[in-house]
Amino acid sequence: MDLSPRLQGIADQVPAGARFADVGTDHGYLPVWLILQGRIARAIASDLRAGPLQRARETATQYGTADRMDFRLCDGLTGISPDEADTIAIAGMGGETIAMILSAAPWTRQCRLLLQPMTAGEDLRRWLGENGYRIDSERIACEGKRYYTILSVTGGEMPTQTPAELWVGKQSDDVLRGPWLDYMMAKVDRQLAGHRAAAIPDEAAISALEEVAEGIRTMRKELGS
């Protein structure tokens, strides 16, 4: 079994022997791969919908790992208890949804969280910093023309984040950092263009986005030097 770059970026950060839960597991590729590689002994795969959870069961059956997995039909972490997991992946959802899941499970501050927001990464970073979580590192993955960031998070105090860092994370030596900054800069530029073209421009939003854009440009220059 081969994982997509996005899922591989998560899998690479799961500690050996972890008590692992995959929230929003969909096809179950991530926990199945980790078991096949001998990284973990068992896994919990959960999903809000019966269809994706059934697909995860089928994947596990196909690869012979079904007897080492628990399948939970539940909303977020509501069907998983604190003593069952110390490493939790929440991937493929919007940043606001991830924040809602964590807000309902404050015990996750004692866990290693691997979070991959599809949208609203800036909202998720802000929420984490305001609610007792710390981003230890970020990894970037690329699939086709789209880039993704994977946040490795634990409980603790978050250093102050600048507006640009809320959007793109802290500077790092990730080989995809440059393309990631360019990708996010284009996103900021699109939002700025939309605001400026509005019949009644939102000057506060424009000013905030301009500050983000300037911060990203500074990061790009630092990275280039």
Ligand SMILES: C[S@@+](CC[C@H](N)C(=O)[O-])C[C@H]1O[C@@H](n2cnc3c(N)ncnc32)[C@H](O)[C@@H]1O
Contents of the next structure:
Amino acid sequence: MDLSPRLQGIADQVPAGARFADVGTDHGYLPVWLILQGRIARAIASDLRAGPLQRARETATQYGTADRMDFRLCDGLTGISPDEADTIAIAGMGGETIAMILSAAPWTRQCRLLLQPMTAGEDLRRWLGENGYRIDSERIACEGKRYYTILSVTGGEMPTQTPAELWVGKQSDDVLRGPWLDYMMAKVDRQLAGHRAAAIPDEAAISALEEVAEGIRTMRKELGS
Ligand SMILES: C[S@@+](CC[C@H](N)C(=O)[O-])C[C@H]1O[C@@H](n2cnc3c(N)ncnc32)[C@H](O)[C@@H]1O
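Could you present the same protein in the form predicted together with this ligand, rather than the form predicted alone shown above?
Whole complex next, starting from this chain.
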């Protein structure tokens, strides 16, 4: 089984022997791959909805790992207790959903969290900083024209984050950092263009985004080509 670059970027950060839970597992590729590699002995695969959880069961059955997996139908971490997991992946969801899942499970400050927001990364980074989590590193993955960031997070004090750092992160020495900054710059530029074209432009939003754009441009210059 081959993982996509995004899922591989998460899998690479799961420590050997971890008590691993994949929240919002859907297809279940991540826990199944980790068990097949012998990186972990067992895994919990959870999902909010029965259909995706059934897909995970089918993947596990297909690859012969079902007897080493627990399948939990639950919202976020509500069906998982603190003594069952020390490494938790929450991937492929919006940043707000990830924050909501963590806010209902403060015990996750004792865990290694691998978070991969599809949207609203800036809201997630802000929320983490305001709620006793720190980002130790960020890894970037590219699939086609899309870039993704994977945050490796533990409990602790977050260093201050500038508005631009909230958007693009800063704890990354990934080789894809340059293209990631370009990708996010284009996203901020599109949002700015949308605001400026509005019948009644939101000047506060425009000036906040201009500050973000300036910060990303500076980071890009410092990084070089
Ligand atoms: C796009 S899929 C991502 C699947 C996989 N984690 C990945 O990254 O490829 C999102 C999954 O998260 C599940 N989900 C959404 N909100 C959730 C929640 N609050 N708790 C658990 N699962 C959730 C959805 O049912 C869906 O199966």
